[in-house]
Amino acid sequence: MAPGESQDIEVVTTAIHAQPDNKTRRYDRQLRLWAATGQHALETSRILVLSSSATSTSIMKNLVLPGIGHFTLLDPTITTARDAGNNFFLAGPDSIGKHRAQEAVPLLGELNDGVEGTADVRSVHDVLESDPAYFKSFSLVISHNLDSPTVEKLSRLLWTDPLSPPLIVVRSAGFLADFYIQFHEHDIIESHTETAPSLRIDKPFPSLLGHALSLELANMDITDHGHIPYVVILVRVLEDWKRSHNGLPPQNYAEKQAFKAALRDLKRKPDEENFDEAEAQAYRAWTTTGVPSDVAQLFTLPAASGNSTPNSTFHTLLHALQKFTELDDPPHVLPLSSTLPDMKADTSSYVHLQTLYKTRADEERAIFFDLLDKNADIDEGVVETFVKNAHAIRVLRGRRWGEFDADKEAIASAVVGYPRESASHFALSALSNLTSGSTAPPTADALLAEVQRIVGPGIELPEKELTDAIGELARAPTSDLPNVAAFLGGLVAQEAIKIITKQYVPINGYCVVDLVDTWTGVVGTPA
């Protein structure tokens, strides 16, 4: 069609458009959530469950329904007309006396016939003597109620190598619970973070400050003055204060508040919100534009000058940052994002200031390319991922299993900074010390001499807490309620997917979940 010619309203507005596919259409609230590449991630990821009590199938439900790729059900427990009553994945009476995670696998499989679903019937106690190489199969390993010796010789190998697969322990009885994700390290690309990149209002590149500065406000259209966004405002009055000021922003707080007063003075009507909205973002103007403290940090991590680690494509990219920050031009900052804030302008103006930062992100993306090792054979769409979200990148350095039940020092630390969390957590620990081998259920008495035992002479839990926390364990020891399970089932799924897709900042610590007074909390988090 040539320019200006008229087309038809109807054909226009009846334009058959290209319709999703029926797997975007099927996923398409979790794609707003974690993108192409974290439904990717789910749907090649293999889950083995160490149980199909009614916890662990409620936790796999959570996973079936946004599409793992696979997940099987590794035990060798009879179906009794207990979990009959509690397991909504099981066949009611018609599943008693026969192998529960059979019975499982088959209605799990009916939420997503995209998702591959087995049962095993081999203990976990047989599979660690005779195939221990068969966990290390899978991206993710959950346990539920696993007995402690159990847990512990399975947690110690998965944590003797690096690129075996992280480790989900789930312990819980009546209304209490917790749950702990076993890791070495855990790097984070997208971790959609709240804090926004940097605009760089104080450091403006050479584009964006040759626009503010060819505006001439004194002349402009009325109706273009109050259209002009709020960055470009602060970047022009900014430099205009630089040069009666030494260069310098403003210092304290008379300087802050002239400087406000200048933007205010630039006001040609009242109703000019875009002057208002810069008078509200005037702040931007004295914040140094730098590298922000908790990205520097990862800068020393040894794993980033060099040592072998689980994901070297990650501080490849790390090192890289690095040196990205070391430039004069970009002037020690972070690669530039190309997302800009909404704000007050006209669609021409805001169009116009998008395209100056997309241009120039693009020029530092390529720079960071340059830098990178030329060895290093990372995907482009990684890369640029990397750049888009380098202010918000994360490491999270994990702690074996059932160490920090070990460390007096840290135990004491968490007493006194999270009393109630430890003493759910420490009685936890005693229940399945004690339920370890014995059908007998502890007495109270019983699992206060064991959580003294746990935490060692010398240290203090607050009584009232462990009492709760004790009665409650020595009254229901084994029950493994449907409310908690569901409610269980949804916390750790959410937290097995920031694992698999590696988005969001999962859980670092025991996660303490107490129903009875309705709070949860996190304890032993790793120095």
Given for the second form:
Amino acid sequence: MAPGESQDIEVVTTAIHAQPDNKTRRYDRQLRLWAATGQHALETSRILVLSSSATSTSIMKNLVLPGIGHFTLLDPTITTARDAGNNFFLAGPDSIGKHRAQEAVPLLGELNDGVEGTADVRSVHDVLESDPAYFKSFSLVISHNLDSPTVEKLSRLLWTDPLSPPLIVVRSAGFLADFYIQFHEHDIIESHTETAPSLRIDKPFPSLLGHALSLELANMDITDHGHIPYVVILVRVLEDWKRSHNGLPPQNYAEKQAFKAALRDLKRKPDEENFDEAEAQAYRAWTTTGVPSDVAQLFTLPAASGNSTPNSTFHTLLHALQKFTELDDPPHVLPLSSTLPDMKADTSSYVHLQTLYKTRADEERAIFFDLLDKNADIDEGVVETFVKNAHAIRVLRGRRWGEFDADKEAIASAVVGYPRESASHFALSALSNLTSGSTAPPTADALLAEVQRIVGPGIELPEKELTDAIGELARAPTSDLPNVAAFLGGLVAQEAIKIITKQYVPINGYCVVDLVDTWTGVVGTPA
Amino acid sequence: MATAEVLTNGNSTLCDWHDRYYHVDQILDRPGPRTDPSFMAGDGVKEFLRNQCKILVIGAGGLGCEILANLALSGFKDIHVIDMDTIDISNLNRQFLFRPKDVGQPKAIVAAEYIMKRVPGVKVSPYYGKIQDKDDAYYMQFNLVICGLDSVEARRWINATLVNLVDPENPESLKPLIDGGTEGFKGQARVILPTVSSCYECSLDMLNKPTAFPICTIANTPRLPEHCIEWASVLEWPRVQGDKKMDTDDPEHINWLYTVASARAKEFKIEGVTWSLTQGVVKNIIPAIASTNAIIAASCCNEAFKIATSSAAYLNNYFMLIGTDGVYSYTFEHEKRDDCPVCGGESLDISVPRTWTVERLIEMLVEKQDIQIKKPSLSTASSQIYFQAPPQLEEATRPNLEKQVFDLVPDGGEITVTASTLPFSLFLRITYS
Ligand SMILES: [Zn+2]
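Can you switch from the form predicted alone and show the form predicted in complex with its partner chain instead?
Everything in the complex follows now, all chains and molecules, and the chain you saw is the first one.
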């Protein structure tokens, strides 16, 4: 046995002992989604929840389980018989008469001993008055059924300073609910979208082109011929085509058909599946690789409101990306991705092609690195992730909570485009405006009048949708239904995870939920 | 095995306290604008929900834990739960009724005990075993069935069982089936009224096709780490380990596969074989998180509550949610298939070339996405074509595999297909092209 081989076996046997530890095993099913980076972001997050209602504890349950770092329930409420009946994170009748937050924290905490939980029995109004900086010590603030004036005050406080945490405002009654995420800007590197990066078949890098041109297609061993990866076939045939067509790829339908025929003509046996694949993927030969428009428009984004931005790393990377796309070589493209899809090929030709892509991707990442602002100290792993996902980066710009309700133009267009979502949203706004502690719940007529006051004269809300929404709210104005709480608990937790991990894409607008007809929708997305 | 008696915690009505159902009663005391006029608001509906309605939950895992808690808080008091699994450490990131000390215990029993401890007056009767252990009489006792399973086979079984249970003379025999499923940030919930609306079998073609790697790729031209792992589990395990059964829950077995796959990957210069990927491929692990399970379970329970109380219209009949890019959902009516082998009543038309052998036909049936059958046995009304078991019958019918279908079944003739994984027979009408 050669020395190298015995060493290989040693490496392999050492790897055996790298069996996952208990924590990795516990989180296995979620690590397959957001990986160690997402998990780390969760574990260092601090979440503040205003209230410990059934909906609030449902949201928290779905954040404690995946392992956030810390949560605080800020709630002065004393548990009532009503709370004991609909909240799974209270000890039934035993909790009645005790502080709701203090009763809920241990029952949430027992879901995961890696999470720290605190009950704070001060009222949010008092804290807003006495200690506004308190809110900024968290990474995310979530409220449920907080009265409109307080939400207004809190949202303004957090909006004034762009370094403040995002705020999720959740409102529900009976079968209806909506929620909104207030953030200035949310940048996503790992968006997990399904769009694949370009393979640059139309703009092959030198080593790929050289490899494709070096193949002796006609004299090749017949087995090898049936195993040339389609990428190589396309690069080669396109190059040959361009030589006889003034350097241009196929321009019109007839030429595209002729190109496909040229691919078929190269087949030496009818069952060469790699050539079938090349034909199916032929569109790549005439699809110009450039900077995707979604990415290009990020280069011209106006500066975010406020002077400082919490996402300076992202913007430094984005700036370097823009400079990269301005280069002539690589030719006005995004950095090459090293991920190659699977394709018909034998092992050696596939691995060879993979190596070509990987080597070139490394070279382009080095070019990108040189373009980075040298003063910005950015972790190499972050740069690598950014470059790998450059084709799918996203930037969301948000609005302050409540601005939509005061924007007549936006309302007018929402009412037409999203009638049922608008109706439910404004009905919930009306309920929230008319609900304050001790007064009796508003009637349907009062809700209707308040909706009309919010949207203002001249805007017609759809009658049936509005009657349906108002009728449901008047039926159950103070009801936090267990199933609706659980539904919102899941939905809001999903969004919180996206905000914290900066992976996947959160909503931008009001997410409206109707569990009579079982639908969700989004309205009020900033233009 | 624990019985319902052992776990019952007293008379249910004794545990109710004033205002216990304050939130739910706002819905039950008056109709909403979209509520059907047949809704009888008030005491009658509460009495039915809390003292008469009997509901079955299938699965006490990711969805099941959530479903049990939601039902208990909604006012269902006679809940039964079936699950054949025990608790694994990887369940703890979402199955919130379980703690580290419960690892190894039966899910159904631990879940039932926890719910009864937290929600007084609710009776949860667990059964630690398979749904197939129970007969028609057992399923007949329930008003509703909610299914939170990750197994296609078990869902097909309960779906077919509930369809077969329907007796047009007896309205009580129609048991609404509410089914939920999740994968990562995505999920779906649906309401099936057996024989009336589209059933689980009607929509089999909506399932994602499982990734299958051709054997020749695995054996000769591996390119991906997955190819090396499949080589270790499909080809090397039986070759080296002989008749020893692979247990994908045994870490020693995963270790062995990982070692063998790593060595092969090294030989072929393929990168990316890891312990976690090995486990993921051989166990076909689907990512699962608490939040998505919460959404889908809540949706299932909300439909159960609406059906049990008529307080609002129930879902007609499919709700699909995708949370990866914003919150996108789609609510639609999935159409019943006339040629559904379970609820359609019509046989499935299959056109095959005259030259096809029985073996080729079987191959086609196995590949067909809307049938999904593993080892089909074939017969006509008058003769046996091919039987997978018992061995004597398999041997006796094996020569037919090479015969042309045309020689055994006339044009327009019917073939009955059965399989051990299918709780029903499939009828094919064969025509020749
Ligand atoms: Zn069907």
